[in-house]
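Take a look at this single chain in structure tokens; it is the form predicted on its own.
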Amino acid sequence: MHVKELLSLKEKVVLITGGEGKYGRCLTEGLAEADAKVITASPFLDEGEKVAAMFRERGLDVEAAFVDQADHESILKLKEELKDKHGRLDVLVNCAVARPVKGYNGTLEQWKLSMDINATGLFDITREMADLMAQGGGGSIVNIASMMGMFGPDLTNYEGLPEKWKDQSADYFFHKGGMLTLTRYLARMLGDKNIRVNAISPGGIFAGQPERFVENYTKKVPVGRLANNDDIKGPVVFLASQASAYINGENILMDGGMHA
């Protein structure tokens, strides 16, 4: 098969959670540019509709849907909507993330809410959408993790900034690390259903951070910068497509060589 065909997502139905967010928009754009039918789902339907409309104006096939990842019934409703409207699901990209915990001393209530969405909800939506994938003969799951799921916080990135920048919340590190182990678990459990499961662990993406942070961060990165909006497009299209057909249970660390 020609490499362009291997990387094509033409006629593929792709669900991305949180596709209206910072990384989500980059992912949604890349998947749609690879000719997929992309559905972005989150509780923020109005914002999702705006993002979908923006991409449709460019001729990309993107639509928005509602889902509350902490609500099992909401996940089941989305599953049925996808089945009724599209007949199948080929790719799931787990990008949605909630950040309710306010620093190291955040309340246990904040922690529980984070786990409801980022741990229990992640597993719930993945299991249900994997079932829909299996009904159509298989597919690919791509989990958007983080280098923070692989390494502890580097507090030197925040030198010269207010102390609050160093107050990193533990839940993000906890559930992104768990996502990597879940990726390997699901790769084994779903293999007989012709479903591959992989992850991408991005480093920092430039989003208008203070100049001092950018200076602290980029001097540790061999490529000399934070990630930009295009950097994650290639990895997600690769893992979603047949170009990665023999890659399963893996994690791509996308940090510009910071941890080389």
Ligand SMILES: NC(=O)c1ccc[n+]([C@@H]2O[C@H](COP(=O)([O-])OP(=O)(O)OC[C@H]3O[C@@H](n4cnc5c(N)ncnc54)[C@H](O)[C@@H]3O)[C@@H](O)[C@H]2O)c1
Contents of the next structure:
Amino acid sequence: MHVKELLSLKEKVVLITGGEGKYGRCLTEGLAEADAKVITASPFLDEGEKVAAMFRERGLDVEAAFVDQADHESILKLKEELKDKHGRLDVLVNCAVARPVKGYNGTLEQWKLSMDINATGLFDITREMADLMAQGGGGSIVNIASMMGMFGPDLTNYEGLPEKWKDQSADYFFHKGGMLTLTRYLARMLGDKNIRVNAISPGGIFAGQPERFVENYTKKVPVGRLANNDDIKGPVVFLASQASAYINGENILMDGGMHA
Ligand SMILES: NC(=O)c1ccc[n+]([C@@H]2O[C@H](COP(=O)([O-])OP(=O)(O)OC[C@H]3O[C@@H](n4cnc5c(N)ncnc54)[C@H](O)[C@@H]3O)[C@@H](O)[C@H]2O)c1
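Show the other one: the form predicted together with the named molecule, since we just had the form predicted on its own.
Below is the entire complex, every chain and molecule, led by the chain shown above.
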């Protein structure tokens, strides 16, 4: 097959959770530019609709849907909607994240809420959508993890900033690390359904952070910058497409060489 064909997502139905967020928009854009039909789902439907409309104005095939990853019923409803409207699902990109825990001393209630969304909800939506994918003959799941699921917090990034910046929350490191193990588990469990499961572990994306943070951070990155809006498009299209057909259970660390 021609390499352009291998990388094309033409006629593929892609669900991305949290596709209107910071990295989510870049992922949605890249997937739609590769000719996929992209459905972005989150509890913030108005925001999702706005982002989808913005992409449609550019000729991209993007629509918004509602899902609250912590609510099993809403996941089942979305699964039904996808089946009724599109008849299939080819790709799931797990990008949603909630950050309810407030620092090291955050409450256990905050921790439980985080796990409901980021751990239990992640598994719930993945299992349901994998079932839909299997009904159509298979597909690809891409989990958006983080370099923080592989390494502890580098507190020197926050030197010269207010102390609260150093007060990193433990839940994020816990569930992002878990996402990588879940990726490998699912890669083995879903292989016989022709579903591949891979992860991307990005570093920080530039989103107007304070100058001092950018300075502290970028001097550790061989390519000398934070991630930009294009950086994640290639990796996600690659993992979603047939171009990566023999890659399963893998994690791409996308940090500009920070941990090389
Ligand atoms: N921002 C970064 O620098 C960075 C770095 C590394 C990895 N990541 C990863 O990228 C992904 C997106 O992060 P971001 O910083 O763009 O986040 P963001 O806060 O901008 O977006 C998070 C998205 O999750 C959705 N969401 C929240 N609660 C939800 C729920 N209950 N159900 C469904 N969706 C829900 C929101 O609608 C939002 O669109 C995350 O997986 C994160 O771990 C981000």
